[in-house]
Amino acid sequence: MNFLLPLTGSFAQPAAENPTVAMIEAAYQHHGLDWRYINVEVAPDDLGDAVRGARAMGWRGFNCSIPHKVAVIEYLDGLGASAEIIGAVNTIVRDGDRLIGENTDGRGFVAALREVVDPKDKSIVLFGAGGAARAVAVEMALAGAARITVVNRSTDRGKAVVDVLKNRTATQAVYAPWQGTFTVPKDTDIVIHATSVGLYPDVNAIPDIDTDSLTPDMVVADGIHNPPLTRLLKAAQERGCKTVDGLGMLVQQGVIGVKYWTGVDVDPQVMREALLILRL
């Protein structure tokens, strides 16, 4: 098998329609890059073989989706600084003969958020404690957030994220139980929703947050990219808040990944438009 183009891709399971393919291929085409980004279905038991295959074929890098973000680490040669703290990777980059794991999820979120507000010295309330929330929390802390309150229903998972922030970053971190409807404290600067509530097809769902406690001086961000305008963001806009959608995060983490692989700063608007064509 002879590959003539530099290759990047996604190790996903299952290999359903992948919006990342659409936006990255659009960026390659727009910038005249003779590259291809392909989606490959990889079962968990085949992950090691897939990584060895990508290494043997000279792939410049690839993404990993759930359930591979942690398992892939044992097949890599090293981790980037934030990926090591987070304990999961979504982007693998070839560095000479080495494959290095990076995590662009949180950095993409920070980049999208910075188009509206800089998290430095801000007080943040973060809903969720899963993989995405953990990545966002770490990157917010590394970006200089003064205080992060992790709100989660599972005490163990919530405190685990807080412990990482306390032990590995300079930010102040506290856990708050999510029991019933959560009222956002008045001194909050940024509200971040990082659970799956509201994700397609359950588009009418809204996280159990008292939206009446949102004030116009707060920025509200939702990690859900499909649909981009969630019920939470609609409610926040009605309260006068500035908002950041999950589509921006998806695009920005893609921009960072392409920069790792190609060295090119691609146009995020081209990638966003490719996603909107898919009606995300």
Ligand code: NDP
Second form
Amino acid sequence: MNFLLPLTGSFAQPAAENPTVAMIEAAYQHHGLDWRYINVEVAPDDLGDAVRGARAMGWRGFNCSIPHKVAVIEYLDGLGASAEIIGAVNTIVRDGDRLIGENTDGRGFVAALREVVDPKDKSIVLFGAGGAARAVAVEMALAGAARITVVNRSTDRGKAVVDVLKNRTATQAVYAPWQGTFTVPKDTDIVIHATSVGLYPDVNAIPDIDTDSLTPDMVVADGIHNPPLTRLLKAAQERGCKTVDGLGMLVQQGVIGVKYWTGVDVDPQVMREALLILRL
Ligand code: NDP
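Could you drop in the structure for the form predicted together with the named molecule? We only have the form predicted alone so far.
Once more the chain from above appears, this time first in line as the rest of the complex follows.
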């Protein structure tokens, strides 16, 4: 029996209600994989010991969430290419005796988006510049997006994401301040919302975007997975846009992680259903 250890610093849910545990265990069960995925709370001061413990016990890998996504890097032996650009990891994979850090946040997003549209050569407006937005921006750039406009409330974080895109990828990147209601330019192909506005329990909050500027030829994606149908996505659907919800991103991250650890391609639909049972 192998264990995968997710290191979480903000453990607030019993395992049965933890979305990642629920969807990954559902995939193991569905595919007859004799693996376990468990949730463990690790305080920041104990992170080094936890990683040494995972090594000592021969764990195949683990996920880590905030606040460990950057701090864990010093305990690892290497980083995947996009994780190195992003500067944060959420998935650790054992390769022989080495622990390699990967970042599946943005890759999960791109995989979910690709079910609706290929980002290659597209013009993107990205709201947000936190950890999720940074990962999404880098992976969209690596997937061949032509241009990414980063719209963020705080200028320093917004410009930092633009600098990474300009210095490390071939995509054109610009920062646009978010002051008042933002009008989405007409030539935009894909609108991505990656701030925390509208996340449970603040489900009635909607990011300050002029939804009348959304047109039916635009695809609108939201990183928020709880609730899956955010007010922004609802407004976009009413405007005739195709939409991509945050459950897709969460599920596809899980699919990528399980592939890394077990080598098996698991069924995303099984994972999505496990999340919906939690009423996410
Ligand atoms: P961070 O705290 O790193 O970043 C938060 C972002 O939201 C920043 O850009 C911040 O702007 C912006 N923001 C927060 N409040 C407001 C506001 N009132 N108005 C405008 N902007 C605001 O969080 P993460 O990047 O880790 O997470 C962001 C979202 O992505 C969350 O909702 C999270 O649930 C979701 N997520 C989804 C995943 C999935 O699998 N579906 C995976 C990871 C994250 P500023 O810089 O100005 O503070």
